[in-house]
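What follows is one chain in structure tokens, specifically the form predicted alone.
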Amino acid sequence: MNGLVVLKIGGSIITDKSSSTPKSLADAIERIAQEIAGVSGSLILVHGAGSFGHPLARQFKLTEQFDVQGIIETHRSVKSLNTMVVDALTLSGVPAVPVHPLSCALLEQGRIRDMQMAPLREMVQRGLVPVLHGDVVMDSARGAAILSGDQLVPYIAQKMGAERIGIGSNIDGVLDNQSKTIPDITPSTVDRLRVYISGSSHTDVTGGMLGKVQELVELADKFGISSRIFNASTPGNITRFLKGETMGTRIQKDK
């Protein structure tokens, strides 16, 4: 890798987002450690939540009403998630450190009103590889709200001036209606393609496909900074995303 790459990997991948109750999948978290181990550079990894935090989410009405038990309920069960996948990281020899959202970003209105880099900076200066998640964190306007790695790594890339974003989903990128991979998406084409993005077939307080290509296409539009949404199930893809292949879709702005 060169410069800073800022990837997020699915909560589709490391859970059962099918399943009502938490569920990691131990063997994808292990073969994602050893893949990311495999190639040096500048990293910051976000990781969504998955059967751990959307079905406690939708269960509390977090994304409704401000409820404390939901909120210390779906925290501890993230971070749970999250020790598993910095454990693994550790394990395969990645300088991996636990970053936890609602102990360092304040929303408003469900969007990143404030959020702390400077530890970000001083992590990657130091070689280190900062582990953020999908989490529950403080709301000025509603107490408290849904912070999504789809929000996270637009934000964090912007902020960090990242050279490239990945988002590893569990399918090949953004698909037709035939199934097919589409290999680009611009502000200008997003709307046409609408129709193709579907939202998650599994409980998801946060958008699923659409979700992702909405926050990443304004990412593109306002900063100029492209990304690609690509199958991280498929082992090796991780490897190939990192070391810099194409694959998948890519998002960017308009020429």
The other form holds:
There are 2 protein chains.
Amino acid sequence: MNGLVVLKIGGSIITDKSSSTPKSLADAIERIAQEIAGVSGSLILVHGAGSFGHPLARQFKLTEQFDVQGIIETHRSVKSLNTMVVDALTLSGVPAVPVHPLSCALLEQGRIRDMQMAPLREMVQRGLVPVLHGDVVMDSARGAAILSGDQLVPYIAQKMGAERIGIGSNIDGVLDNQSKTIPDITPSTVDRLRVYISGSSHTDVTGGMLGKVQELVELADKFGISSRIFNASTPGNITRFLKGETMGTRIQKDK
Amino acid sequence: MNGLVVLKIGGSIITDKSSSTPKSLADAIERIAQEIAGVSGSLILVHGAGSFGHPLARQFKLTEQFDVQGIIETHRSVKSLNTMVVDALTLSGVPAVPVHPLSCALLEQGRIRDMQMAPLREMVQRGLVPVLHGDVVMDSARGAAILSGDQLVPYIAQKMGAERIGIGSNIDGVLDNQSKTIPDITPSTVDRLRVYISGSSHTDVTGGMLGKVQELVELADKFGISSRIFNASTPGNITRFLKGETMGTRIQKDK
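Structure of the form predicted together with another copy of the chain (previous: the form predicted alone):
Every chain and every other molecule in the complex is listed next, the one we just looked at coming first.
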């Protein structure tokens, strides 16, 4: 879809990710909703689960074993965070609608094998903003597994023919070994940069920054979809991203 | 799937359908959960929206116009009823997981055009009980429309290769013009019976008993899946249905 943007908001931005119990950051959620409301255009939003997902996923060992109670409790918890995000967007005037991955996606060994895109397409065509989230999802090999927002974003962008992707994280972009933002990454430069790229600052069952970058480089290389990794905890940066301004780290195809 | 049962519990059983605001019937929900917990076997549950859906759908004229606020509010309301049902099942020991149609189905002129079945299949294979519900869903022709539990049940049964269907309503089965239950309906007898079959006792945006019967007759005729329409407000009847006992109205293929 021409002009479609897929924006990920990390769980670290909208929750206190260091908390061992679900703790949302209401002010950040409200600010993000207002920034999104201020820029028009086709948008799909994906948010991380943060402290609404990872502690429960660890508690029930969802990456290692099949646990019905763990599935239900984790899903309910991340849905409650999703409701907060959708509510804030609605109050800001964004026509947001929730989409829950457990209902529409199937994994195989932790990777998306099948996902229903037809409702998403119809939502975007009607001017709605689908709001997805990291979730516990059925897995044909493991029973159930974690589907991270980081995996959802490239998948959705590719299937929907998005123009560009934003990854709103809590750091200024992809940092080098002197903590300086790497402004540009392309398929031909990523191998050289790999040693500098560190993991997430908190334990994260879904993998850290290197995982993000690898998926986005692949997407740029194969489908020409560019991405920008930026600091979404800085007020105004989501607005800047949506307006297409330079900021953070851009990942794109080699020229 | 061999032996799979798809059971619909009408909105009139688990909510006060005459109420203009959402009103659940907690005792009925708990009893139903316990009856389901008492009989083992592969099961998919679909419940109606009752007063959690129909009054909102009417208020926002969802069958006539596209209304974002109406979509969000109606979806949220039916999801809250779904949470109550899943909670009661969980407490009774049933491994229930929620599945929300807005996330996984697309309609065209009010009929299901596309629905994601892969997660449902995986859930049933892993011994889980998916719990779906009547919902507001995207429609490629109308923007959004109501997907009733009555439409979901035959669709799911056919796609999943179910063995049989139960329609738990608040009447004793399909009634004739003397309010007596018609014990058997087949494709060859349905036309003769049509004049006796009345609509739902309350206004219902999704169509009444005749609509139910027509869909089930078609399913028996085309796919050999039998159905039973029975009174689910009578304690013990869900147990009887799940055990395969004779009761209510059976709809099946001509011999």
